[in-house]
Amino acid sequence: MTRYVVVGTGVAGVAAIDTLRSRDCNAEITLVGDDPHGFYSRPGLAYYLTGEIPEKQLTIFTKEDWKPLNSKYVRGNATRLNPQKHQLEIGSAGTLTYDRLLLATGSVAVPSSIPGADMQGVVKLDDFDDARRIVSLARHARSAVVVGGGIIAVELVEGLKALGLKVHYFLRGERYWPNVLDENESRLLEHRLTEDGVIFHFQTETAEILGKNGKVAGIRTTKGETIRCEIVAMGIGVKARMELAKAAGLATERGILTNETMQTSDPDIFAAGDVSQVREALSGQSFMDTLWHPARETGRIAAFNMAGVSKTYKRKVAINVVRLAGVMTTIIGAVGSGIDDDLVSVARGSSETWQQLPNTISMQSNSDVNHLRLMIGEQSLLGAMVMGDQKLSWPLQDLISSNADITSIRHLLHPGAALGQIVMDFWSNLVK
């Protein structure tokens, strides 16, 4: 009987367990996790803050859903991995012996090094307990400061505003999320948040978090300004949880290095999800995604290979659908500049693909959809930003994912071209 151990209760770990059980009904499968809430929707936490989703809807698996997986759950923090002995130590829970191990430990919010960051009232949005803590603190607060750029920071801004607080938003740069958004897109979102009462502070950095009796009382900027607040929310990015792997001698860079089968430098240890850094065999390049769907797929591929079924991870075009400042936004493929002074690492809900600088021409339209931006290569579309009306989202995903030849619609580049209509007509003819 093969013994499988999976570390991590996120979507990658659960997808792996589901796949392992489908391949081997007799295997011994153990799931190890240190999150007291187990498997839930992390993307849904932002909507919990705004009051749109109740707690119970964040739970993805019921007890009935777990039963067919016939796995053992060990709650605890994996403290030491011994690849030579095939053993994993889990604090007071003891030691597990494995034949195949999956590390799906995910990512964690980058800790702040700002003086005063250890005081009560300094928060992040990393897990269920973080979200609950923010809601609890907001009941006794009037004002908050949010620090950082990207998706998580705006989710914090919107959540704190929905909880009734006056919100100050600090950005180190001149605009919001410049490595992914162009200036028009940044200004559109900034305008919507400003209309909702959010106060922007551009080119502003935090020198010190001020406190009283161990609680946040304000913030002092590097410009010498002081803003009174009871909550400071940090959304400065995430980093891979790979301490266990590094200590065990596995190959790591920004994440745990794997090949396209999700196998690490140890043949019996695999990695998946946010923590994995996958190296492509053909290009030799490695990449990381902190997106839900790639995490699930890498977990599934890892499990197949752990069970002896050879499969390789085929990276698809990065796609994320997110609501930013109340605007439904789909980000597809390469759309950004790769330059961002506002993030110290990749933000959760992000992809390094977006931050590439392709050799393309960028075309925009604000007429046939609320906002559409296309990154146009020599013969194909390399990326798209769809904000507002989402009717073009799926056609663009299909065209970009399939690397469709768009030579016949190069008139997209003509001034005043109706981008949306041209794309829709072209795609409709292709799928007939």
Given for the second form:
Amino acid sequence: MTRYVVVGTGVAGVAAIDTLRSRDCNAEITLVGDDPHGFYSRPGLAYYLTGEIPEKQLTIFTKEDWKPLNSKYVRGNATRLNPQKHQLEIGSAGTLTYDRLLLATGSVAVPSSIPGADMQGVVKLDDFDDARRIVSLARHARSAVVVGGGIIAVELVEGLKALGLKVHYFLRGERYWPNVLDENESRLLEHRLTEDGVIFHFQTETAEILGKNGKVAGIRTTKGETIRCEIVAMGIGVKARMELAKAAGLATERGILTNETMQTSDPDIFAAGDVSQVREALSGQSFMDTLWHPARETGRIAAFNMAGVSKTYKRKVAINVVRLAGVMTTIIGAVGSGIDDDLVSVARGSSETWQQLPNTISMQSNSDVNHLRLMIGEQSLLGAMVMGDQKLSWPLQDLISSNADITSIRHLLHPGAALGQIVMDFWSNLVK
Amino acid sequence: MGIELSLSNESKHREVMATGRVIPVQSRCVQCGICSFNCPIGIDVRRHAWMGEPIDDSHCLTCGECVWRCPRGALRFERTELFKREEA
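Taking the form predicted alone as the starting point, write out the structure of the form predicted together with the partner chain.
Now the full complex is given, and it begins with the chain already shown.
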């Protein structure tokens, strides 16, 4: 009987035990995790903050859903991994011996080094308890300051606003998310948030978080300005939780390095989800995604290989559909470039691919909230940003992920053209 | 004007009921559960999305509540087999 141990109760870990059980009905499968809430929708935390779903809705599996997986659950923090002995120590919960192990330990918010960041009232949005803490603190707070960039920072802004607080948003640069959005897109979102009462502070850096009796009382900027607030929410990026792997001597860079079968430098240890950094055999390049679907997919692929079924992870075009400032936004493939001063690492719900602006022509079609930007390569579409009206979201996902040859319409795609209609007609003909 | 509008919506709604079903797409779903929470008859749409299965529950009204509420655009209507046009 093969003994499988999966560390991490996020979607990568759960997808893995689902697959392992489907391949081997006799195996001994143990799921290890330190999150007291187990498996829930991390992206859903944003909708809990805005009040769109109650807390209990975040839990994904019922008892009935767990039953067929027939796995043992050990709640605890994996403290030491011994690849030679094939053993995993879980603090006071004891030691597990494995034949094959999956590390799906995810990522955590990068801690802030600002003086005062350890005070009560400084929050992040990593997990269930963070969201609960924010809701609880908001009951006795009037103002909040959000520091950071990417999707998570705006989700914090919107969540805190929905909880009834006056919200200040600090940005180091001159606009929001400059390495993924173009200027029009940044301004559109900033305008919408300003209309909702959010106060933007551009080119603003935090010097110190001010406190009283260990609780946040305000924030001081490097320009010397002081703002009163009871909550400071940080969204400056995430980092892979790979301490266990590092200490065990596995090869790591920004994440745990794996090949396309999700196997690490130890043949019996695999990694999946936010913590993994997959190296593509053909290009030699490696990327990290902090997205739900790639996490699920890498968990599934790892499990197949752990069970002896050879499968490789084919990295698809990175896509995320999110609502930013009330505007539905689809981000597909390569759309931006450069760095974002508001983030010290990749943001949650993001992909490094989005920051790889290829050599392309970009163009946009604007209206009040509807916005389309296409990144056009020689023969194919390489990326797209669809804001507002989402009619083109599906067709563009299809066209970009299938690397469709657009030679026949390439000459029609120029600024001022009815881009939406051209793309829609082309796609409709293709799928007919 | 108002009556015309509501009639037009009503006929559109009926057409969906007769010819369509809700399809989830796993690559967009983040299992937030907004769909299940808003389903007026309590279908666990999220579970279908996890399994990658269409909402083929005979109780589904195809009212569209889950489709419109999904913040990730992970649900859409698709014509059922009976109403799909044959390939040329």
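Only the largest set of C-alpha atoms that superpose within 1.5 Å between the two forms is called the rigid core. All values reported here derive from a predicted model rather than from experimental measurement. Positions refer to the first chain, counted from 1.
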- Can we say the CA of residue 15 moves by at least 2 Å between the two forms when the core is superposed? no
- Message: With a threshold of 2 Å on the C-alpha, tell me if residue 424 counts as moved between the two forms once the core is superposed.
- Response: no
- Message: Checking residue 412 here: with the core superposed, does its CA move 2 Å or more between the two forms?
- Response: yes
